[in-house]
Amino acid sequence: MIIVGEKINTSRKGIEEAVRNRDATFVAKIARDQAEAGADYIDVNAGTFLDQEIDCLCWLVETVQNEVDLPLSLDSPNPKALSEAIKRHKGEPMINSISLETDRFQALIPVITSRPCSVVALCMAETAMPTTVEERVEVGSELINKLTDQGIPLDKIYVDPLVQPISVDTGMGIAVLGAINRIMTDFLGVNTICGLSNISYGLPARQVINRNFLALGISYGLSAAIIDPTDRQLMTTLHTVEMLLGRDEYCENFIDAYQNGRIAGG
């Protein structure tokens, strides 16, 4: 399971302030905590800064990579911001994200083909958000085909089926889970990724819902997640489910996590 640490996002209050004040110590600490908790990528998102997004994102790239030796997930819907941020990035970043929306797709192709990187492909076309499994699979498949046509290897593509609230439509869970399963089966070697928290929007006990959704996602084939790796309960679910699905030889990771106090509950 590939973990993208989600915490360095200016929509979070502490981060917004830290970025505004160029407080590198604060940002570095959040990066370090996520790295130590097991993040494979650190997501950086400065979307709330609007006009200053590019500067802020570039500052985040340099600040975080000064602290941790990890690739980043460069997170913006803005091709220009991604194009600048990628130049500051050491190693092979994840570009988060491209979609089938024509302008966005065309502007991003030169960026993501300029050097080796992974890319998050949102199941979103020009029109409305997808609702069914079929719509997700259709958009996801088209994106995969277009990206591989551009020379992006299948295993560098992370399809995001777009999680929507189950409180709005009780079919939203299986729409995402079914799409994950279909895409992972139809394109062996591709990755799927998603954030979790949208699923529980509008409901109580959101963290319980989110971590059970993670368990289900993994069982349907989800290979990466954008999560808070310092959330002990969530990581407990992740370690436990990976063990139950036979991916933890001798249950070693689970036992190690338990012995190091990283398993919550009893």
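Got the form predicted in complex with a further copy of the same chain; could you also share the form predicted on its own?
Only a single chain is listed, so you will not see partners or other molecules.
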């Protein structure tokens, strides 16, 4: 599974303060901790700074890549911020995210076709938020077709079925899982991704909910997740479930994680 480390986001108080003060040491440690915990990408998001987002996002790109040798997930709905950030990125980034909303799609196409990158395709259209499997699959399918028409390879597309809190609607979990299964079946070679922790918003024992939803997501075909890789219990679930489902040849990833202290318990 592709792991996107979620912790460098200015919606988190400590990160917002560090970005405002240009505290590279603080940000670098958060990046390093996630890399050492097994992240494949480090997400960087400076969305709370609004008018300063471009400068802040570019600073985050340079600061994080000076510390870790990993690609980043450039996380913003702002095409101008993404356009500047991608210029400063070393290697092939992930762009998070494009959607079917007309203005957003048209503005982001020049960015994601300017150089090789992966792209998160959010199942959001001009209409209301999707609530059913069918609505998610319909939007996801149209996004995949539009992106491949623009020359984006199928394996570079990460469809996000838009996880919404189960506290609002208890059908949200199974709707996301069903959409993951359908998309992965209908478009062999595409990826699916989700912001895992959205599922537990507003409920107690959120980490327990997140761990179990991750296990279900993997069993339905989820191929990437935006998570906190420093959460050892969560990572233990990820490695264990992948192994049990036959997605870890010779159990190598599980054994490596255990030997490097990334597996909780014993």
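Remember, it's a predicted structure, so these values are computed and weren't measured experimentally. Positions refer to the first chain, counted from 1. For clarity, a rigid core is taken as the largest C-alpha set superposing within 1.5 Å between two forms.
A.B. asks: For A257, decide whether the Cα shift between the two forms is 2 Å or greater, given a superposition on the rigid core.
C.D. replies: A257: C-alpha displaced by 2 Å or more between the two forms.
A.B. asks: Could you check, with the core superposed, whether the Cα atom of D248 shifts 2 Å or more between the two forms?
C.D. replies: It does shift by 2 Å or more.
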